[in-house]
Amino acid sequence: MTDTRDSPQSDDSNGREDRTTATDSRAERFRSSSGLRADGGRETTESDRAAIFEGSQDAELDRGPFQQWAANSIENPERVYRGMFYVAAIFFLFTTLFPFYWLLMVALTPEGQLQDIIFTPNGFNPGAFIEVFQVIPFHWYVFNSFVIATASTILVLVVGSLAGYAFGRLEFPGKTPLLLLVLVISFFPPAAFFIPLNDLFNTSFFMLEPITGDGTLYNTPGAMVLPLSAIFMPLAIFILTTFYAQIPDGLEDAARVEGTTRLGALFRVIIPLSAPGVATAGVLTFIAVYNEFFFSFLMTDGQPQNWAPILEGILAYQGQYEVMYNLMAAASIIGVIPVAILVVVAQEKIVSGLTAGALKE
């Protein structure tokens, strides 16, 4: 009897197991057909995809240009960076060089032929680099500048490393307020101290006779390296009092062991240690001395003889009558070949002057 009453009832259940078999596999051949997964969401068929790509172009297209480049941007930002270098370096070649070159075609267009220069010059003078010399001795005038130049960088260098040490590496009363009062007067405008001054370097004294003759600093190389010096030497006091506090103290300590004294750990250890500062300092001091023209104009008569700067000589070159720019501008150019070669041999030291003066270690 127990056998009789389970038959139908497995007989049931296995019919109800294939009915819902055969309504699955009609579901899946459904959703299989109209695209539809299993969760009751939708698969994405190959029709959708192409109306989705169609649908980003469209709104692509719909972009203005400055959208369209800041989503670009977005994207790729290196092509971004690639392209701001490349804008800042065509304006800085633009502004920089753009002068110099616009001085060469001055120079190699014959006088007379000036007005009809646009960006080739007008003719062709390569002699005009020759005639600077004919007309007046401008060799002189590079030299006495070349002279002024170097004594007052030596002078800035020697006293600013002194001042350098003892800002730096010393301990004292009144420290930071001399400091801040040295950096303070650098501040005040070059043309503040001329009339001191040039009543100064005009009064005779007795013991400059036996060297300038009248007894006076007037149109001797003292009257500029002395105010000049003493204009650029709260920068270089600066950018060495940061290099020499960077040393350890140990260097020197052991360098005292040794025998030595503080001068001779100086000049021995510290300024070898902190060559990009005094290069920079060195080199900033003698570019602004030698493109210096307010003091040298004011201190000389404007003759070679009498220590006349650079900048005197390209003004001789303009007459009462006629004014030879040709000549001025190869002067010009003569000129800064100097201050040009001496950038490239200490760029590096500058570079990394300017760089590691700024960090503390």
The other form holds:
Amino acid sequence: MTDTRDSPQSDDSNGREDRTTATDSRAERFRSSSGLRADGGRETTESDRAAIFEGSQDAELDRGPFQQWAANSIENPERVYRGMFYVAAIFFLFTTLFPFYWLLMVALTPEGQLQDIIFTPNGFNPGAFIEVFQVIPFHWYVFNSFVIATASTILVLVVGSLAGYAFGRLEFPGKTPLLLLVLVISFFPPAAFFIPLNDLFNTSFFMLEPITGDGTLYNTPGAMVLPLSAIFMPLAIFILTTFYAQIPDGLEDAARVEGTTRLGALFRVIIPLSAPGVATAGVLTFIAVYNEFFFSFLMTDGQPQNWAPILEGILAYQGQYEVMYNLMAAASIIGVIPVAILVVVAQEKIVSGLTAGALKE
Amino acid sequence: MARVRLENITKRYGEETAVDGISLEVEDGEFVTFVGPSGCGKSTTMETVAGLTQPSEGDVYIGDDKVTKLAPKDRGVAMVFQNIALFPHMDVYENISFGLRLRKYDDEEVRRRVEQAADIVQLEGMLDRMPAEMSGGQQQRVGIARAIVRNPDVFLMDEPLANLDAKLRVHMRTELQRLHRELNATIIYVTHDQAEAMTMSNRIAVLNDGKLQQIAPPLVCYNEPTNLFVAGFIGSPSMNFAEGELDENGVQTPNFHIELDPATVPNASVGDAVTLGVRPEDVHLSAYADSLNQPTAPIDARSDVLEPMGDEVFVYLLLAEDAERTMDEDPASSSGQLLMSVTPDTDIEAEQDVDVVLDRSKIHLFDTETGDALTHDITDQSEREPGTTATEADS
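Let's see the other form, the form predicted in complex with the partner chain, since the form predicted on its own is already up.
Next comes the full complex, this chain leading.
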């Protein structure tokens, strides 16, 4: 971005220089030609004109450093913008990355020396990254979280795609009120749903017995996938609606005439062409579910075999008599890795997705 | 290939009636063009044939089957779109084979048919390109290949040439005609360009305001338009019209009088308001009157502007001294002006007084109120059979 803006800028300044030199030489030619006439009055006008050309340089000599800086900034605002960009970028990088740096320092410091970390680890204990798996089956928690987040993402994308298709491409009575209703539901604090849901998930249902054993959803992935999907669904619906609405009708018509149903056209043409939007909605949902605290903490009893997510794993290093902060830190870093990989892989699509959604052609 | 029959197709959007009771039949292997100004319902009518739009009333038959309720994919139709509508995420091969792959043809058969279709539209060696890498004409050829590869019963073409540049459009016009001949296909073609309609079709269906005005071979539409709208729409530049009244001696318009026996005009009596229509090429300088079978009496006029087109010259004539030069899109249709087309070697200049005659055998009379054609020929001896081949939509 800065590159493309830079090059025309430098072109422009070059052009300006060329122009000034051209004017100077023209003025010089003019002066010499008027000199031939030996006309005193004319000579004065020429020197006046030259003074105008040199005026700006003369004025600069009177300025103090701050004034000069201000004048330079006005003349060349690009430099200031670039400076501001670096300041802001460094600030954001620092606030985002420093916690990870600090986590790493805590993880590497041996237990018992945690009080005296300044900016480097107080000792060096990389074994903590292995110890986390030895103390508790941490990988199991990671797996649980991964399954729950993946299932929620798939559910959100499938249902959200159908809703997005209806809201984005069909005309039906009550469309706007329905869309607003979806939005309103997303305004409720998730905690408001917790007590009734927890009650529901602890109720035994006859038809669930073959699946969950005791007929309740408590201690199953369903207890987290269902509410979390519902909570993050509105955002996905909004993103997908915007994208699907932008696919030209002609493409869907062509697919339908060629041999798909409306649903077939959605999956074969509209979704592939909205890949950035689908990736954005998917990644945002995945991260949100993976990081979710409230339902993840309360919908299981915290045992890995009962689908307790990564959060419970990290808290499991907290015993009755001691808290193994270094292992918690190491586990946290390990827990971030899947999401980090996902974001890096999908990054290009997400960025174009987030911006393309905003700019309607 | 199959016949297509529309029965009383009506489409309403809320209060608006987009298509109003259209009934017509397209024969097996026929090339029929729906033509009309924008918003006349021609595209909507075609969409009801494709199944993309459900008609509010009426039925669509393809072959002998009623397909009104069938999904587009089950109707055996293929469509070529105005905006081309190639799938941008698929290469040419995938685009053309899309329908075949959905129907689970085996790979060899798919390849064979795609190559054959690509051959017909001259796209050899471009099968692995993406649509974005191709020119508009190539893209539209892919669109046509995608339609022919499935060997459909009916081709629907919705202004397929509208987005191409003028030169390519003329070229593709001939290609489509060749394609029609080679495939012997039933084609329904939608356009607002009457030149496309005239040059390609077996029959033209002229639509206006959601109603079928006339369905007839191009030259019948041209020579025997069934009403004022068809007369004005078909032909470029369009027909001259002069509103007048039928009196005992003939037709009196504000600027000239044409003699005729009012009894010979069917469905009209003395005192009726009639509109006289004559095409620019049927207006002649009186110096050439001898070459005509039955010229009218000379009409005083003054040439205003000349438009040399190369093969002919359009002369805008003012009939009255104070005739207003209108800035209408269609100057020939305003009374007081007359558009004449002459050969380039004709001796005529702008701002010159001239006498012109009209070819009586080419004069059309219309009922001004209803717009219906009364006669297409006012020669004295010959028999007049107005619009026998023309079908009236709303009778």
